[in-house]
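A single chain, nothing else alongside it, follows as structure tokens in the form predicted alone.
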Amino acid sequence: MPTYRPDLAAIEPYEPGLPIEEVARQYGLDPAEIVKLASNESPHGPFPEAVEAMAAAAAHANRYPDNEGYELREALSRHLGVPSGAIWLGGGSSELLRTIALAVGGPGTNAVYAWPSFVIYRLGSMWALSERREVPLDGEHRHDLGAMKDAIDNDTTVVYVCNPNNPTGTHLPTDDVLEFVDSLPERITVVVDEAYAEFVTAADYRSLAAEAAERPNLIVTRTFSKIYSLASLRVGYAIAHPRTIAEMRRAQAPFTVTQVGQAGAIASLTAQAGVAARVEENARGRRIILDTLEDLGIPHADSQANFVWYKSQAADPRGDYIRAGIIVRTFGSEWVRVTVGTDAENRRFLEALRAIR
């Protein structure tokens, strides 16, 4: 029997949302009748220009990708208004978060983050052998920045702020986050995870990308997996000071973003009219779901993302929704996260919600 790290036994592998095909096999359902609203994926495919660019890039798959991602970083620089040297690419934002944990963590260090929040903060800390300090959300399912600051000590090397937060969808005003960053010692790396930033319509929210490009202790992570519909290609990026990026990349494997993924991401950035339409569609669907939860008296959080978090009254919410042909994500025995889908998918979910609650 091979020898493994003894601490691995305490790490529960990441469990993604159930695939439609698996649910169909387990429950004897027609795959065409199943709606997957469990993984915060876009209900739409990639933009047409991205599909065309990816098809062309696939013809050269015999060559390794550009490890520096020059063209994609230049395109992101123009899109974000930050220097290309302040942009760092990775295999989805999850891979960047893992790399950050490895680069700043290790025995004798600790990481501070809200909970529940994105599980990669927990897993990354465990992979890095860092102590985990999980700070409960406040009564409105938001980050409690005061409590998070109280959890920081001389051994803290990284703090994660998910804004909007996954799985609750709640957001913090940008000024509050920036004030929090300013209050911390510069030796602490602060990661602001903006995976769902494009979906936010709140007036008090903006990206911290510009600030991250100039501050050595601030990193903003983003992804093409959500609104750009490139989830299976794993294209993420971060904005950070060039010196910070240079140190972080010491812990990163090479060639983490494929050339097909880079081509699709570059083309996707040209489809901003389509992005705006998706933002509007998502906001409309999100509002309908939130209003229905309110009308039914079901406890829920006020979301700014492409999903909604609520407390189910069902004894077996996961199974009950699957039997209704809807795949949602459950957290424990009560809380449910449902992705905002197309209008038709949202109607299917709301029908099930009224019956299952």
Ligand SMILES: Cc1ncc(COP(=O)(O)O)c(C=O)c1O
Given for the second form:
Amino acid sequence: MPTYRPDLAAIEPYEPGLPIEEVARQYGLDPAEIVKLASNESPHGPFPEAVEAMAAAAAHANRYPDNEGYELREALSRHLGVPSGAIWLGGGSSELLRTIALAVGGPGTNAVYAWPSFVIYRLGSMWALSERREVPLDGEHRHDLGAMKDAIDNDTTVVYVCNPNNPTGTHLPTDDVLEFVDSLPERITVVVDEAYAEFVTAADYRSLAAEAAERPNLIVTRTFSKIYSLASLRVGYAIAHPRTIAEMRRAQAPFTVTQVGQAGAIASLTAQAGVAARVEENARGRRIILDTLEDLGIPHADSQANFVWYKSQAADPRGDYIRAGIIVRTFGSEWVRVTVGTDAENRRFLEALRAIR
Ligand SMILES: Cc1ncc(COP(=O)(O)O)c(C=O)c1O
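What would you give as the form predicted in complex with this ligand, now that the form predicted alone is on the page?
Starting with the chain above, the whole complex follows.
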């Protein structure tokens, strides 16, 4: 038997949402009748200009990708209004989060983050052999920044703030996050995960990209997996100070962003009218789901993302929804996270929600 790191035995490999085909096989359902609302994916395919650019890039797949991501970083620089030197690319933002954990963590350090939140903060800390300090969300399922501050000590090297938070969809006003960042010692890296930023419609929210480009202790992570529908291509990016990026890249594997993905991402950025339409569609679907939960008296969190978090009243929510042909994500035996889909998918879900609760 080969030797493995004993601490890794405590880690359960990441469990993705069930694929439609597997659910169809297991439950004897018609795949065409199943609606997958479990992984916070976009219900739409990539923008047509992205599909075209990716097809063209595929013809050159014999070459390694541009490891500097020059053109994508230039395009993001124009889109975000930050210097291209402040943009760092990764194989999905998950890869960037993992790299950050490895670059700032290690034995004797700790990582502070809210719980429940995105599982990669927990996994990254375990991979890095850092101590995990998981701070419960407040009564409204939001980050409790005061309690997070209390959890920080001299050994803290990284704090994650997921805004909006996965799995609850709740957001923090940007001014509160900035005040929190300002209140911490500069030796602590604060990661603000903005994977769902594009979906936010609240007036007190904006991206911290501009601040991150200038502050060595602040990193903002973003992704092409959600609003841009490129989840399968694995393209993420971070905005950070160039010095911070140089330190992070020491811990990053080369060539994690494919050229096909880079081409798709560049073309996607030109589709901003399509992005605006998707944001509106999502906000509409989110509103209807939240209003229905309210009408039914089902406990839920106020979401600004492309998913909604609620406490199911069913004995077996996971099984009940699957039998109704809806794949949702369950957490423990009660809490459910449902991704906002197309209008038709949302109608199917709402029908199931009224029956199953
Ligand atoms: C909060 C949050 N951050 C980051 C990610 C990672 O996305 P990706 O690795 O596809 O960029 C996800 C994916 O679900 C997420 O929910």
